[in-house]
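Only one chain comes next, encoded as structure tokens, the form predicted alone.
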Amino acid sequence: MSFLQLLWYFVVGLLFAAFLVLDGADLGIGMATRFLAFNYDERQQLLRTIGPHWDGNEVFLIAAGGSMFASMPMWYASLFSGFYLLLFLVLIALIFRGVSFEFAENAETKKGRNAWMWTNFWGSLCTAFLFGMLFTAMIQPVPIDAQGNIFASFLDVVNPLSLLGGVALTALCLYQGLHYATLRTSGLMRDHAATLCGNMYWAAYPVEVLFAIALYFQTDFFVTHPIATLFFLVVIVATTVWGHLATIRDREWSAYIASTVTLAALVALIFVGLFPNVLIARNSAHTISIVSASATSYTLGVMTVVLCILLPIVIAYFTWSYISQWHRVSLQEVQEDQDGY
């Protein structure tokens, strides 16, 4: 395995982690509109915290898919064809969630606004749940032929580990969104977000235990990478406790950082557990490795040059975007804008 192949495996994982950390908060805010808010103005207060950023954050998902396509086309082709229906459902959820922001704000009737707000909620919840299923389904042994074609059955996609993965990622995104709400809202919304998050953390511990058990029985992570797997599982539990305690003590930034590290550790667990493979076949002879999935050295070299040029620009832009538009959104601000229409 060359350095460039290893680098781009890391880059793909990093882009997926960036997507989950940034857009995870956006998905959590979308779900929180039904747990925290009780009327349209309160839901708009929550959505305005992510209004300037949610569409930009989804670029990381496109970048992750594009990087996978260019650097490891065999991985991309097998994954996207083998889990086509699951990815199609993700796309539908993303589309409906995306249009719901504008449609809800421009709906002419109360019934129409309510319908599109529900669409935003379900689009956010389904996106998080389906991504959790996808990430945990792709780390299990699946039927792959010699050409790299995946013939996944229903139980290859829907099983205890993938369902727990869906529940776990949905919960982590909700925690991330609630922590983000405590940082970006004021008044009762801020207090309610902290209280709800503190209460919901108790549900995280049994889910994490069940996830670790399912990971042991349905993957080879504990066989191929026992120390790394245990390390990242401990990190996930430890940062969950950290986030829980920080929430109880009203340390908002500390709680947000803790949930961010938890999401990053989950992605690291998946990518380290798969290494040096990208897809594991039930017939080990057909397992797709990083080496066999990678593009040519020339392609990876060109991509690395482009990455070195564009990455600092992207980081600088996102940093400026968040800093320049950072303020706490109040309910009064939303109501004044509504009265102005």
Contents of the next structure:
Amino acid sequence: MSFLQLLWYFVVGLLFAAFLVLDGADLGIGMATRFLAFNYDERQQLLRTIGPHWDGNEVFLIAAGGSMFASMPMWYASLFSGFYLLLFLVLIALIFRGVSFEFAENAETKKGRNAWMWTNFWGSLCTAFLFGMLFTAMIQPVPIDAQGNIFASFLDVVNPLSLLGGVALTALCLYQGLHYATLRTSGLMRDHAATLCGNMYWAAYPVEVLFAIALYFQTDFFVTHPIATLFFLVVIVATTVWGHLATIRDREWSAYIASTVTLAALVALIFVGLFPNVLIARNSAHTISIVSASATSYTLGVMTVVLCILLPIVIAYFTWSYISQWHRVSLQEVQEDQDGY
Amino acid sequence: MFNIGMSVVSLARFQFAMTTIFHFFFVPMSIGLGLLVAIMETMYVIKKKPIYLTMTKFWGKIFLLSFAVGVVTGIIQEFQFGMNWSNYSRFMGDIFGAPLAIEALLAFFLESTFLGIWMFTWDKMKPIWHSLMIWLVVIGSTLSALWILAANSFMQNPVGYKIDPKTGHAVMTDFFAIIKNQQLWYEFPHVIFGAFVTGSFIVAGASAWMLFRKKSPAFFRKSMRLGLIVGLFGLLGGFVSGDGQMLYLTKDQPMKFAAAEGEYKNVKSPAAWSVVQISNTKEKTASYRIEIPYMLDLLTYHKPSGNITGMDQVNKDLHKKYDKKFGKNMNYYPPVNTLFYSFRIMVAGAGALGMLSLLGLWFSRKRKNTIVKQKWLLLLLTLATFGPFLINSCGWIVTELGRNPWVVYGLLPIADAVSPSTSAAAVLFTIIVYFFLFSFLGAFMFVYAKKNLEKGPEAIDDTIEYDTEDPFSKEAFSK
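Other form of same protein, the form predicted together with its partner chain, not the form predicted alone:
Okay, now the whole complex, with that chain kicking things off.
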């Protein structure tokens, strides 16, 4: 394995992690509109915190997919065609969620706005759940033929581990969204978000234990990488405890960072566990590795140059967009905005 | 699974055509509307008249709607290469992935980040900086078109690659050759000008409809004129770039060219241009032709002489060139009638839009403003709103169907590109869901855009009373 191949495996993982950390909060906010907010204005208050950012955050997913295509085309081709219907459902959820922001603002009747708000909720929930399923279906051995085609059956996609993965990611995104809401809203909304998050943390521990058990039975992570797998599982539990305690003690930033690390550790667990492979075949001769999935060193070289030039620029204005828009959104502000139009 | 009598290839092709055409309704719309909104806001910065700010906000709302639908349908496009065309992705991944990843890094981040800022900083930024935000969005979406077309141009005209003898896949040998691809520099301006026309005619056509209904005439007259001026500029650019593209095609993809002109046999100079014809694709003959002498040479070579290679000759050449590699059973004839008429609808439609813009500008000019009285023209302009969508789709049909039977010209036939692991049933199922989804999204987008239009500029700025003047007096418009 060359350095460039290793680098791009890391980059793809990093982009997925960035997607989950940043857009995970957006998905969580979308879900929170039904747990925290009790009328249209309150929902707007929540959505206003992600209004300028959710679109850009979602680009991390497109960048991750594009980078996967460019750096490891065999992985992209096998994964995307193999988990066909699951990805299709992800797309549908993303589409409905994506248009709901703009459509809710344009709907004039209360009924219409309500319908798009529900769309946003379900779109966010399903996106998180289905991505959790996808990530955990991806790490299990599946039937792959010599050409790299995956012929996944229903049980390869829907099984205890993937369902738990779905539940886990949904919960993690919700925590992330609630932490983000405590940072970006003021007044009652902030307090409600903190309280709800603190209470919901109790649900995390049993899910994490079950997840570890399912991981043991459905993947070879404990066989191939026993130390790394245990390490990341411990990190996940430890950061959950950290986030929980920080929430109870009302340390907003600390809690947000904790859940960010949890999400990143989950991606790390998956990428380290798979390493040096990207898709595990039942017949181990057909397993697709980083090396066999990789693009040529020329393409990787070009992409590395492009990445080194563009990524700092992207990070710079992306960060600026957060800093320049950073303030606590109050209910009053949202109501005044609506009167203005 | 069960047999539904349709092949995965034809279903996957249908799905690709459907999703691309739907996506390509909204891409040119959001690029073009973005440009118009940016121009409006720049005029506000320069002239400082509040009407330009109202225009920016008013058309900005419709722009945001189109952007939202454009973005979400774009994700389908990215995923689809892997989902339905995994063998294509394997064959082309080394080359195709790079522009796609660069598109995300360079273009998508730019447009979505600055659009987010633009939407929420009306009162928080100086107008000049605020207008810079929307220009960055326009630059982002233009760059995104550039990179996806770089990928498409490779499929039309592969350059800077070699075939890996071990895997049989195409691998990149020269990144700059892919960017310098001649095909790209004919295709990109043509698509961008088409996008400008689309945005312009949405503004102009929608304004015409409101003028027809005599709502806020001062506001909509100004909008309409801006739309028509930018539209005319776009049409001119589209004409020049399209003209160059056709001449280039005679050398590079002679089959596409000959099919668009419906010529089976070689035509010696002077070549006549057929306006109407019905091609018999089985017998490979054309009937019911109405011709204009010398015209094809004039159109193609800009002089009354020059030979045109017919499809039969190109077919022979292609068989000679590719039979060893792909066998003798390849069918190199594209769907001739579809290409012939798509090409004509595109050209004639653009011409008609040009005429309408000139008429609209003439009747709405400052000195003798009688546009509200020209009801026929206003109605035609309203209908013209939908023209660019038809024209753009026809353009893509010529480009994509014309390279039949290749996905990557000369390298990969369509049938070899499809995913071996997906079932026809799965593709059919997703086609049906996408179809309803697109109809649903399209309908809501249309209804919401129409509602915004009908609320009028007063919904944004009620301090300016646009309707106090008598809409029929000449003085009302000459301000």
